Amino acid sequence: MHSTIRHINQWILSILLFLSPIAYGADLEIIIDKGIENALPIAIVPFGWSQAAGLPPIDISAIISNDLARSGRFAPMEEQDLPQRPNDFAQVNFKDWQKLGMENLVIGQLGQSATGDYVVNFRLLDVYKGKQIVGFSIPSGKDRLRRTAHEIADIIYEKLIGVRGAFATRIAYITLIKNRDGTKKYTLQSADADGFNPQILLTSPEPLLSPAWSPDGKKIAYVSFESKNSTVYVQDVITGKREKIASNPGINSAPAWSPDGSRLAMTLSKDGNAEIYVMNLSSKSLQRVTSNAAIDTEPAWSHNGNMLAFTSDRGGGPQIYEVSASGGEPKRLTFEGPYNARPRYSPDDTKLAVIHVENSVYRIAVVDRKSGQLNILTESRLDESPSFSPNGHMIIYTTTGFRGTELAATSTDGSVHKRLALEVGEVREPAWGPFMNQ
């Protein structure tokens, strides 16, 4: 099951890794194994609530506070020790949090006016200098507060770390359900980074194989069955609506969208191999990157347009190679171990992530694009499909878990790990989003 020919042939041997049935729709549960010793000291406190009757709609704090640890790099204060609950500067007591050891502070308040809108006041403190260090108000609706505190999030950890946070992105994956009677049905869901609000974007009772998400966002391409043979389909991830993009007899697998949105690269075998292709998505024109007699699969885009990254087997084994997005003679990349294949880019373009084999088993790996250098993050004996994060911070990924195969995520220094798990069931071939402007 994990030969050679896996990796190579994913449009078709991806089916036969959906093995159990899985929670349709259900939430993630996102477990840290792993996060880095020196992690900073913070405590958010809950936010006060504006309106003297009831609970608030959301915990906005609770949201902000699993956010930065599930970061690894942050270890929020638990909220039975937090020594004043304040929710104005005026409130607070510095010399309190000093004693404890509390770097920084974040208060706020979750207002509501008479017409039912929102507005989330958040402050976040050096506890040291008694200063603020930022602080905005930010209106927003109540379909949009769990992504507000996710916001909030992405704030702190710039500010603190001096790099964009990733908390209000999201993923997207698939998931199958077997029924009892045989039958089988196949999704594709994307959810926020943190495992919630989960959305079925397709059904099928055909596999469904590697998403792939548009820069901005909006869209989604993936591999379908549904014709019992493979297509690649480009989705609008909110209204639904879908465009046929490659149905040509044989293999149509592994789309790849071009940093401005307007190509979408992918492993067709329309002459009779497997090569890799680059259609411009206006024209539907194709250019063809590749052309030997082995089997060239899984492209991956340069983020600055110029390359694509590819697996190929035509040194005897699958191989990392790369070569202009216009074509030429590709360079090979990976030479440590006798399998490198998925390769995907890193945010800056300084990195790649791969799948690494060795002795049957697989493992995420980070190789330098200059020197080589190969790095192993992961230590399951099969873990697949890598995706960065689009801060360059984590990988997505799939390993195996207590329930089966679960997704996972790892700092790129291997130095934070944490499980993302159904509560019931298997994930497959996860796919991390870009950041939202919007």
Partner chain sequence: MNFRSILILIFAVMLFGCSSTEEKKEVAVEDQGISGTDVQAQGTGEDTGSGINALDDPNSPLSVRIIYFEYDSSDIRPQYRTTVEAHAAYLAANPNVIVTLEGHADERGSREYNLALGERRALSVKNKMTLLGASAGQIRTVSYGEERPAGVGSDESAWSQNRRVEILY
Given for the second form:
Amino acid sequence: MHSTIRHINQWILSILLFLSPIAYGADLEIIIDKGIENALPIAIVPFGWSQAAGLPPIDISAIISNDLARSGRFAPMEEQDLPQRPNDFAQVNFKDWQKLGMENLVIGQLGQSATGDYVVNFRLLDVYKGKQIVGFSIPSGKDRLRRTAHEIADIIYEKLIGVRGAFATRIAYITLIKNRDGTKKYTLQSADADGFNPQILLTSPEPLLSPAWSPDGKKIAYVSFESKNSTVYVQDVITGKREKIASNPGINSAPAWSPDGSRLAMTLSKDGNAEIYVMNLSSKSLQRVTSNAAIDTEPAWSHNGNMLAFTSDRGGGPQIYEVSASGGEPKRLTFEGPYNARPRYSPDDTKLAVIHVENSVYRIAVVDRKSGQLNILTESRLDESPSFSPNGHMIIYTTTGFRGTELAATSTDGSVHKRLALEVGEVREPAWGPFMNQ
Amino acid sequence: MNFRSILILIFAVMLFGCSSTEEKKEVAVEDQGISGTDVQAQGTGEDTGSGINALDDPNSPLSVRIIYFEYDSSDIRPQYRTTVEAHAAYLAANPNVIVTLEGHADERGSREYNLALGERRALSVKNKMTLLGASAGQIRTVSYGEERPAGVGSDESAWSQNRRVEILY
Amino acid sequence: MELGWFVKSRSAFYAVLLHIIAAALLIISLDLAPKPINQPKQNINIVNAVTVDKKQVEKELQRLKNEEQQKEETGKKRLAELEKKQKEAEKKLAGAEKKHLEEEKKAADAKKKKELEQEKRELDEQKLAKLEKEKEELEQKHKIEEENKRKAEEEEKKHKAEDDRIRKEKELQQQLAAEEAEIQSGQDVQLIDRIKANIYRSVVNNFNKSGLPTGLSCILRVQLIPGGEVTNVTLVESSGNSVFDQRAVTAVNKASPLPVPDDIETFERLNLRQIQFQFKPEE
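Rather than the form predicted alone that you just supplied, could I have the structure of the form predicted in complex with the partner chain?
Let's see the whole complex now, leading with the same chain.
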């Protein structure tokens, strides 16, 4: 018996030995189970300009380059390092770009017709394949050129990252300017996502806070103290026309739109204590959602419309709870740390961005709704007001340092951080607007 | 920061020692003073109208018009018991007098939560006063959350100045 | 083992065959021989014959020899007696004067006796010679048979030894080849592992998974030329995410030339012209 087994073993061995040369007759197989997480190298060549005389009205390539750099996912090449400056596909020497490790190349031209209209041609090229990934010819106008540049950045982002870019979007925020005479000037503003083209929507000597975009991007709800108490308004972004929504005794604040734009969740303390209510905007009827002696505030509406997340200190300190938008028993979502507040749903509703406190340090964190796992994204001492970009890839927030409060952005995984320098004065409570149809 | 604290202290002494009207104008100029211009103006009108002498007595417990709080708390600390009692007694004795309790918070944490926290601090003082004889109708509450800081800066000395309820006649 | 058994059985077969032949010859020779005293009638039987062995044959021969000797001795005895009688008669003749006739008679008798003796001796000698001859023949035959058998056995042994030698040599050769192959393949396996590790590192360092969703996987087939330059990348199996696939392709292209041995012979032996990559980043 034993010898039989030995024989079989010898037999198998000899077969294996016989087969082994064939074994590496097959393809070598290598599993790449790791990678790097670097900003993508990309070169954006200054766009050609059809008019021989004079300079182009804007530097399109610079706008695209800044957008991509700000996202943290791209490392655009410095302009002085460009090995060549082609405007046409035929002019491109791919080998030159390969030598520099550039993976992608953007070339283009800005043209102006006799009637004064503009047209922007651009091509995104794969340097290693020597092929065009995408190319468009986009009609534009003088006032739209920046936006066209952002739209090109969106297309590049989508082609190379796989998710729609959010550069051609707007943000809203509050600014505070302290005048020399001691008075204060609060403004509600909206601007392009890169901070350009700011538009002042409201100016007040009294505090303004909590701007919230309607889902269609046409209105902004906010809180104003102009009447010596917190009051909720909804204002049309284009016309400036506004409507007083809630001005009850006590708190009227924290507006949050339902995804269909028909209702507004708010915090009111008209019944003696800060509670969450939902108002039907056309009928102005109110429905109370929470009922607890503790503070219930800062509702956020999930993008599927079903849930409201909010801050409550019913457990002792402020923590995040979630309740059905139609009411019911709230469920606690956060358990890490003594303080979690101001939830905002990610566009896919899988996560909530919150303010998370540990050791008296206030940071932006993301909580997984299912697992409850909390991931801290920022590292400053006092970071607040997180707001997701509509593609969910970035979170804009404020960071407070010795220079005051300013805007910053982080990638949702916390790998990239950028300061967004905007104007003078303090900038507060950024709210990233929705995608706008092109 | 200590320098600022001293300034505020000196300022508070001045406030308690002098006639409210003049001093409040100075407060307005100071910008980061105890309260903002508009609210101050409103308070001034009511104060002068009532013409109560006891409120002007710097030695009276009524001269203390600010109650400070611990972090994320709306509990009235023992050292403010006499202050609250004095104001409650004054209101009970003067049922026509109306007071505004203005709740505030420090800059840390979310603005909306702090708005609610400021309100809860004001309500905490109001409840105590009504328990001690003041009528609920005499007491108005408003919260500014962290929007009207008394002390500027991002440190504990500023924050402790900002976690407060102001008693405004 | 099997061979051993086979050889054994074959030699046994030869032995049996030889014995049968020997036994048969013996029986024939016994039949031809003058009938021994009370020789029982032999019932010739092959099966019985098989059992006849060399010892029995020798015993039989011995027995025949003994009988001959006995006969010879008996003849000699008689001769001695006759001689004795003759001598006595001669004595009697010499003792008497008138013994002239007797002497003549004695001479005639002696002559007659001599002739008789001669005759008998001749006969005996003839018989003996014949017997001797037969015996010799039998022995000779036996000897030849023995020799043949020995030769066959020797041949068999030689054959077997040769077979063994060849087999052993073959086994040794196989073993050597296997060992050699093992050493070569062992070296190649090590070499391949090293090459794989180098290529892996090179591609991983160029595979940018920043911003990509997790849990995706794609397979690329990559053609190389000696020196490691990538000449063609084919997407064999898509991840379903074009950006992921594109990043994988870029990683390979950017890593080109891949780190392969400079030696073309090794490059070809290890079949490095085509490599399959599976991109399957962990969380």
